[in-house]
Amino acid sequence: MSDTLRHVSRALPHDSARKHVAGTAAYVDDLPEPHGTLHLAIGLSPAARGRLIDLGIDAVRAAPGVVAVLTADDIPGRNDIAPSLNDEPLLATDRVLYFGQPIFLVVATTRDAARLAARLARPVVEKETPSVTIEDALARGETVLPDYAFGRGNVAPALADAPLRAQGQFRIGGQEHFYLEGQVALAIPGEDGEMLVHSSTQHPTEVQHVVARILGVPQALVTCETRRMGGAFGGKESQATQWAALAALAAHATRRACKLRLDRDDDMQITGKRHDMRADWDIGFDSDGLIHAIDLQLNARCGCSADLSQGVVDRAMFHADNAYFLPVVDIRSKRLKTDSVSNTAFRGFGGPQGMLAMERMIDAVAWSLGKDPLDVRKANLYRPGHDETPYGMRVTDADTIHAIIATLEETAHYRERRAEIAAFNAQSPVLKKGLALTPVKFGISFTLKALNQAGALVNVYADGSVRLNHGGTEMGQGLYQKIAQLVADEFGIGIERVRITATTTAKVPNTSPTAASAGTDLNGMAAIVACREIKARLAAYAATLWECDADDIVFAEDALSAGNRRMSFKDAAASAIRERISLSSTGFYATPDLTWERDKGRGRPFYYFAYGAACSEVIVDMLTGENRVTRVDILHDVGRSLNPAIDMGQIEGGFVQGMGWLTTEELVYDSDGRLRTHAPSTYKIPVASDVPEHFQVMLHPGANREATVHRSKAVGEPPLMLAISVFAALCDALHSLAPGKLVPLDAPATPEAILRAARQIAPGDLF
């Protein structure tokens, strides 16, 4: 059997693009509400740490429109929403764990009635001094998980013997997901204890499992359905579960449909963020800029429970090498417990923090030697003979990153602009420009082996139309569209004949989250497996009709053909059904060749690496810290692109989101553990005017060397780390004030942070 590609690698629009523009795309809050639907609001803890003495909810129960007030005592199953360690309750019991923790649930006839009633509560908490910062947690010695480390060689003597050495401490801020659609769920009770939950989640299976756990029922009684999300970025991988479980608890208690939609301020206050970290580093190197040894300690602020911190911080460690060979290295981590909501998955899943720490060390080497940072980066790239990561995986395609950097260096005119910027800075005492070109090497696969699997269900109907379902979720990234293209080309039919349906645990069970950039790799392969099973049956049937070999049957141009014989796909489907041939199939795929022995710190946790590089230019006012990105050039590796338009959009969006993380998005907590930047008025994401007029994105040509879907590569997360070039460029501009000094700039590089750094390294020149 063979087929002709008709849709794959074409720049087709997102399947919901027109609906997005017209406002007709249905999200959970747009679904028709069953008659009598009740609405929910949450009572929140007024303290970050302490003993919960009394809920103070008498006035809440008596408020107008209130149908019920539920507490932990009303949970019929286990009061536990944690994804792994059973360490986080749905509703607080005897202690509160963070400011704003849900302590009771109001069920009312309207959303306004529920919210007004919740405000009448007067909870009593015996307050204790909370751990808020990394330093607080280090002082108390509190962690959510054991310390972990891996590396190679004996670091201490290697550092001592290195010709040159630099040390420092670097703070890396967290980040709010700021999805356009907030956390929301609608639960509808059914007969015999069944529960249907519509949830804005990246992980329908986890919602199903946790809801069943909370209600104390078999998982088969719970169905979770997700058609689309209005953004997620990791914030709905594990943390959509709590709100779905609360909606299900209320629906179970009242036997009526119940909906919970968080207010934006509450959403930002009581959902986890990107892990903020403090990197303590020590690097040994020589006069050529070659790294001899690195000692790196990553201190991660995890919050009140483990959540996904094992995988997040592990991935930060995996990516602390970025694209560089480290001959002797020790990478250590602490997963610190603080009295704050648990930090969670965020696009890049720890990788950005590890890479940023590495790039700070590279810059420090370059500054101390008076070299161009790009030359130091190029000197330390993985290469033949120097191709093993600190965790024992070989980098077999390092030539890709060499080619990307060489091409971008030329097309972005890096050397010419470096000279121009040096001349500009020499004559401009206040405005300073900066330039940086940084690489990205990002591992693709879940580092928990069990998650590297996917299922799909494909049904072909009598008229030749196809219904497609799989375990991946659509959060705006174009996953549904890409897999529809794959299915259409497998059958050789027009994509208009492929119907994309909502992700549901009732059709494809035991799915992994749509995360780790693996959505298309996993679910696309599973869908292809299902299609090929159906094609094999159709081909065998056609071969008997035409007395030929099944391998001679071609699926193309909406038909089956062999030689001069031809039958439309529609007629083939109808005829096969009459002959009692099944045209429905499930498909399953598990990523091959993955090994990871965590106790030994060795293995192959990734199927392949995605590469990229970005060259960014900035201008900074050193008297105010105000800055602007003036030019960006990107060359990124997506293998053989399944949809160049969608991939370009992911690269552009990922870069801008990363730029926000590193420049404007600052999370501020007070000493009581309360998030003060919990609204758009105080938390600043990038806007259209922050994108430079020159913003050129190009796709690096070349197929994936591993056997992925049509030799494509993942594109969801890697582009975010291209924005490290912006932070490095800001550091470069500051470095022009005092060449040779270490720039004391932490992330995010807000104007205030830049001004502090400028005053520290050049106190007498400008100030």
The other form holds:
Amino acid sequence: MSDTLRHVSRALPHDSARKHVAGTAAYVDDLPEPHGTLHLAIGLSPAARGRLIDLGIDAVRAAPGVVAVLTADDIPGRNDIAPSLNDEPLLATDRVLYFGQPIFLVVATTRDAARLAARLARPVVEKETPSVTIEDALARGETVLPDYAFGRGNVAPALADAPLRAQGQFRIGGQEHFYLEGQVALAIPGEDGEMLVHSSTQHPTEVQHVVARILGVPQALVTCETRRMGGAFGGKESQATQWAALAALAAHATRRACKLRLDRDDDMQITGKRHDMRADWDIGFDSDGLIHAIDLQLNARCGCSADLSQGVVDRAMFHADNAYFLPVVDIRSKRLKTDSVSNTAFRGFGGPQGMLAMERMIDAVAWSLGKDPLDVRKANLYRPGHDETPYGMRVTDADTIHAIIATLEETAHYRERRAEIAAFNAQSPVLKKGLALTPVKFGISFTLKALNQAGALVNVYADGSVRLNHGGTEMGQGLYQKIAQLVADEFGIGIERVRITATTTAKVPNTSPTAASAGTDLNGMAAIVACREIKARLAAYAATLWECDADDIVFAEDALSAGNRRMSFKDAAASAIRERISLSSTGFYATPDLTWERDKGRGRPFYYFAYGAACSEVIVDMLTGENRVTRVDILHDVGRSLNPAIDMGQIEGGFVQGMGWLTTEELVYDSDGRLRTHAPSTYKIPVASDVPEHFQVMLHPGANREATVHRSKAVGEPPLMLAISVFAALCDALHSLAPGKLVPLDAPATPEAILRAARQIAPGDLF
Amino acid sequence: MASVTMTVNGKTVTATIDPRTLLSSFLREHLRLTGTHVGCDTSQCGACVVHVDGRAIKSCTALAVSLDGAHVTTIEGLASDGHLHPMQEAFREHHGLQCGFCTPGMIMSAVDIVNRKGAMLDEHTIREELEGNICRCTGYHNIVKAVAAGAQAMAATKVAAE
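Could the form predicted together with the partner chain be shown next, to go alongside the form predicted on its own?
The next block holds the full complex; its first chain is the one shown before.
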């Protein structure tokens, strides 16, 4: 089998690499605009909570270049863009829900004219005091979804009976996606109410459905097309929809093409982020560092609507065990409503927050016992006999994470460096080093079972060229390339004969978002199913011709062959068409063996787990809080890699993005609920010099034990959580100031936060 | 409205434009050179970097009319006779890209670094010099490798040409 693979497992460049470096890869804003295209700007709410009395848009309507000003009253269908509950309007009506919420839409001849006009509005809002923080929402008792919990055993007595106990409150910050390409959509009206929307979205189907809902037309009249995104990271899963729907609304109203590209400051202000959370934790353990019981309450700041918060906070709960067996456990959650833009998907989808809370507890155990945190981590890993997660799924391949940790401990020279760092810190009063090795176990599958499906459409033409379409979207992660490699090897042809085409709802309908790291698992399988259908037809035809068994037909080296009979793939295609054989097929795939019952809190929500571990070293100036990551070693499990270059890129990029989340990226809101860090000038995203020169990433060898595509594993999200090692290393450095004390460092570990923590645990020593 | 004449990728262009037109808008909307991307709108992310008279600038905060008579090179002007520039080839070869949105600006900055600092760039220098270009996808690892390799390829090409 493997010797017939010419493309799968090879480190081929991204399908658009040549276009990217040449500047010829078209993003939505680069597409040629139809004649007379109009441009949009949004009027923003001047308050976070209150009654909208008057839009104050007379001057806007009179401004130069303005063609129309649209409000909620101009929506022909339902004013609702919510992906799940009916709780989020396209444009505000009687109440405003967050600072900067779209309240009207300006349509003008140029983008500048639209933006200038939007500024002329004088909206009147009867303001109310907004809920900005988690504590505000807790005090008001407002939530967007019901509380939810799962666990095992009776926690209160188990905690009381545990020999040792630690408790705390841990704040975990949110994160701005900062996809380099901001939110953008171009809507082009067609005949009979048809609408074509080019949207930078991870979820073309949802854009299609919501546009149809907004316009009040059947879904069959709306097409959403997405060739590529300039980054997304979850920020374009549910939240690309609003801008596409606004463009479609304007195109419907004016009968002209309309484009909306958000200004970056607006984009940061009015699109959702990673959920910030407060973890209230309580852990019982023994003198060996073994966990006896955990009580964990995750308070999530969801913003003004449900959006994807059910799945996000559930996934935080699913990952609050990380890779550890928790004998008795209660994991509870609150989905708090704040008067802020709805928080949304972000790479890891809540998982990182749950996992970070667990790692804080592990550190707390180690600190209180004077043990190396790595020893506490290893002692509590899932293992035979101790392999059931708090939600009832068995971890049957925990040997993978044991092996990864053991290998990394050796190759990163953890123990030697631990001793060196202790010696360094003993003689260095101000500069302190820290080291941490942390594991990742990440569940793969959408926890909403219905989303675990995918479709593809494969056409073979008379010259043997192949046109490939599937429901997955390309945001830089290399999905298109990986699937093209799969298809080329299925047919045994060169990848240059496989034409990758833009994702469109007109070709593959009713798709799931490209999310949950599952893009290749799902769409790759669907594409293979389509290929095999066509191959079966070609093989049956060749078998008749050659009077042999169809099973003996081999597709390789650009040809079909059986024994000494051979026909080029091109000739086979041409003659099959003459014989009236269809060379077009859809393919469909649904992930098997998923049995999650949310109401019972039991089942198997994940098809499998992806594993990894990272070892990070930091140095911190305890007088200023300034710090650097000086070395990173990673060992990560991608199963059998479909493309090692792409997978390594996902690991490197995911790690650095996670590092940003936990160190420099800080979202600051004022008491009016207004985001004050709404540009990269005030919101610090990692740059090249923030990444250490020693940054070594290795792939853990081994096949996926489940029957995934070529036994590969998903890679999009899991590596982000490898960066927890950086946060733990910073805590480790702080811990050296006052051994035995719980380090009161919240995330993100900005220099200010580090300084506050240092002063708190070692008040007299340095300051 | 104001008249502006400049040389873009070797061709002389003259246009009458609103004096507030940014160079990035002029390139993208008037000349349809959409390889220059606008990421942050405020001169921080570096997706819009082009060369003006041989030096890298961020085109999203330069006024086109202020560059009357200038020679501008964009990402589209880097390749010659259908052959990628060595730095473009290095980014492709070393997987120095994912979503590709930062790539044109990243490459224009990288060429500028080599022009200013020579081809023998150590990793520390490359990382510091790239601080004005944000990439959200790659973690910079392969970008740094690509810049180092591209710099050497540029030197080799130059030697070959001489």
